[in-house]
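Just one chain is shown here, as structure tokens, and it is the form predicted on its own.
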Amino acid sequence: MTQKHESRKKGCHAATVLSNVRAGECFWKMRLRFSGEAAGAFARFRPGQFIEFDTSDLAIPATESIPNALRDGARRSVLLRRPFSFSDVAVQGDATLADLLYCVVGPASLRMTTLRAGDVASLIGPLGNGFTVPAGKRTALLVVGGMGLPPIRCLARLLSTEHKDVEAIAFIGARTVASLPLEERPAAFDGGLSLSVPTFATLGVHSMVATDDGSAGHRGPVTECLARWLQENVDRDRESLIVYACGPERMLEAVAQIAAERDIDCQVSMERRMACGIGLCQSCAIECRVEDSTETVYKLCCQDGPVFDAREVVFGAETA
């Protein structure tokens, strides 16, 4: 089952807001810096675990700078924290960076694009388990569904960095070239599956594409993309190969049947909304098997999670 994490110093936290700019359609880019007490904390950050940043006191942005479909909503208050997960997180001197991938959907995410270079953002944090990489493993597939790039891209930093030996291939998906939530531009892609991005070249990560709508790399769901490597890829040893996905949970669903029809092992981050990201609000449950039994268990994404190991999950299921 999910290896937990040895007991790391949470609590919450000041940033300074270094820059957050436009890095898409609808997605901002926001650098981070921590100093003091917070450096130490979020230089253990590790890949898939979650921040949960307070937007209660920020501005809500001018009228015209607001998207149509957002207009009705965005003066509604907002008063819990919004989770998000780093796509990096690197220690520089006595401080820690990190960078936070977001998309703009509603009225917190909206209020994030205003905050400019030198604002402070509060932030509870890290919470929850990330990722682990067990011993033995050669080949790490990452995929990513939508929103789920940011601890995808995390891990695929450490795995460049501290697991130098094993192989990194990103499988990366979205409905349309323009929903991928990368820096780089539509201009980047040629419309090859199997295509350079530099959101994971540049940590020596190969990468395959797939949109629902063919507007860049395969047409149709990434999980095709990652099927098809494995039956390509048939003769290599299953026991040094393990799975890694973060998306909607109808791609991890698929993904985790595929790695179980190979009896491979397999990690995903789940996505739930968590309320307070520390277990008082029990708004996060997943459902879990008990490992040797029919039974199931309720555990929490915020605090159990939100990396499970594939087999546990008992997906499809209500909520708590």
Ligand SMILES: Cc1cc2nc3c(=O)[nH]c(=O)nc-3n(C[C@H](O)[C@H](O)[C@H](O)COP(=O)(O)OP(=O)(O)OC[C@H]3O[C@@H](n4cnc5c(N)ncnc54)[C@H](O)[C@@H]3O)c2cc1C
Contents of the next structure:
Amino acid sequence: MTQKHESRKKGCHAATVLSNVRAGECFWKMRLRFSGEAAGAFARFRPGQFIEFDTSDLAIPATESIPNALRDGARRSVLLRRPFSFSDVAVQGDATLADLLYCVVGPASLRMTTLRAGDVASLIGPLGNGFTVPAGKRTALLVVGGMGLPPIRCLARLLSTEHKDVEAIAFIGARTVASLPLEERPAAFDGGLSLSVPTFATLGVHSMVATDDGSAGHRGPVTECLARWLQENVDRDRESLIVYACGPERMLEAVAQIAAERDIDCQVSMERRMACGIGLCQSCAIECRVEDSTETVYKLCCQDGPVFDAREVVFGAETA
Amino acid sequence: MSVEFAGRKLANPVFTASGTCGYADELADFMDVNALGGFITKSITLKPRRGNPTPRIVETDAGMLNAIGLANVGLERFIAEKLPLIAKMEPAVFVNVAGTTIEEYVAVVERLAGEKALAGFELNISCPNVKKGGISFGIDPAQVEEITRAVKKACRSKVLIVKLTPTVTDISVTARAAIAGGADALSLINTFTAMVIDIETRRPVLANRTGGLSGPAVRPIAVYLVNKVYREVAREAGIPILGLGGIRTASDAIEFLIAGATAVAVGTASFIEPDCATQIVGGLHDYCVRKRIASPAELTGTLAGPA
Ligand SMILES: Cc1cc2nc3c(=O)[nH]c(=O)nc-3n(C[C@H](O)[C@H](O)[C@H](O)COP(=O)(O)OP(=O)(O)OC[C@H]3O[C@@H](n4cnc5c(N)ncnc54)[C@H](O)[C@@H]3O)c2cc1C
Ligand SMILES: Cc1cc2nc3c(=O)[nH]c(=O)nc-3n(C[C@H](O)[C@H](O)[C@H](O)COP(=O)(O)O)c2cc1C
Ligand code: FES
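Can I get the form predicted in complex with this ligand as well, since the one above is the form predicted on its own?
The next block holds the full complex; its first chain is the one shown before.
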């Protein structure tokens, strides 16, 4: 079980957009500034927690700049808020700054691209339970699948500042080089462990890249890199290791299995369609095992998660 | 701002709707729940229910479909874990009751009818997302009357609201049946059965195939249905209506009152603005001041023009 450690101080907050730019082929980066009470609430933001972003009254971009695949979707009005993680959170004087990395995949994320510096966004948070770092851990294996990067990147920062005794290693996977949500591309991708990926290297974190099509790093699923590393380091005390993962559910399932086979602790950040994010609607069910029983129960991704102990989760429920 | 609703005095006519406001503690971070006129719990069933597999929701234009499947903690855990908190609330609290047989509904109501803190019950015979019970009671007038009568007997002095489905040919027929069975009030509407298809996979998006449509998209239909039931059935019978469906603003709420509702409930809109219901209380107050109206009760059924 992941512990619940957050203060329950969540609320509806305003954030000022400091910048909002296209940061790669497939994703955007928005920097937000919280002040006043919100600054305090978000100063305690834990990696893996999330926010609910209101895009319902944002404009849509000019038709020319809407990707063809999204033209139909762009016409849909947006009603519900959308959940997003932060990839970085920093306290600066009286304010708290937060970075949001997002993929443009539908009407809400498309509207987010029209926010400009100085605009004010409405968001609810901080929500859910983030990653925890149990005592005695020496090595954290961070596994990323595509847009699962933000909470893991946020965790890498926390480990490098508050858990200096824990060495972090990142395994970053994506379908192809273009879908790697990295702001700065390395000069050359290294299939092996190196400091070549700036996003992690600046935190002193070694990393390894894998793409399904071999366009960067290792060709194949990122889970092969994780399994190989564990194979090469079998002599490490398994109690000192922990795996953290965020990405598509299929990847999380594979990561969970690798960790379970070696009896290594593993925390996964799950995703569900959420209508509210605050426990009102019951839309975000995750099937979970009950300890010492063959029974399962539904827990709520937004309240009991989104970070779960991998042993608990029954994967594959949502393949849509 | 106070109104009388089925013999109960409410501080104001604004409720939060069943299934969209949890068991109240979830909303407490965002608003003063005591500023509400009424509160309706998520549907409670005799035994706990897991609910449907995911995806349970999908957004559509100005609305959403849900197929939660009445996931709830069940009567015993509700009493042990949720009731103590709810009992401390000032608004009139109604427990929404669902089941697969008449006996199940009656068992839940019997068990709770002695709870002093409760104002009454809302009978959910209109849930479109379960295989047995729910809407299958709500579309057959004979069954509506029978279940209402059975539950009313178990209710003791508590108020019984019967929640109607809009997925019928003539909602006035089911409204009449509920009143014949002894309903003290009617609430309408529950969601409309609907479907969204993923054109890549040619499958329904929801695991349950269909779901209930709610949100601003349904509001004009809900206003029409409230007005229809008010004119054709409720006014004459002296039975109040709790109007809901797509309410987001005070103006929306006022439309329902003018159409014939005595009180209103906020559902889907709470997901977007968790304090939406209390904001509406404020907006309604401003309207009454502007129009020199002493109580929102004066608005009920004041639709002008030919009937
Ligand atoms: C806790 C959490 C944290 C998240 N953090 C981030 C983040 O940091 N960056 C980021 O880019 N995205 C993140 N997401 C995903 C993000 O919420 C969605 O991309 C966003 O809701 C898309 O909205 P849209 O209107 O643009 O597209 P939509 O039209 O809503 O969705 C686009 C496509 O994705 C599908 N889809 C939408 N939501 C889901 C889902 N939950 N599971 C499976 N399929 C889905 C839709 O069917 C559609 O085909 C996070 C999600 C969760 C639950
Ligand atoms: C996610 C969700 C869950 C709901 N659960 C219930 C429920 O348990 N019992 C019930 O009687 N109605 C339930 N409803 C219906 C609402 O109470 C309301 O009748 C309907 O959504 C229309 O109002 P709205 O458009 O304001 O949401 C649910 C609605 C939604 C959106
Ligand atoms: S998203 Fe509404 S309960 Fe989790």
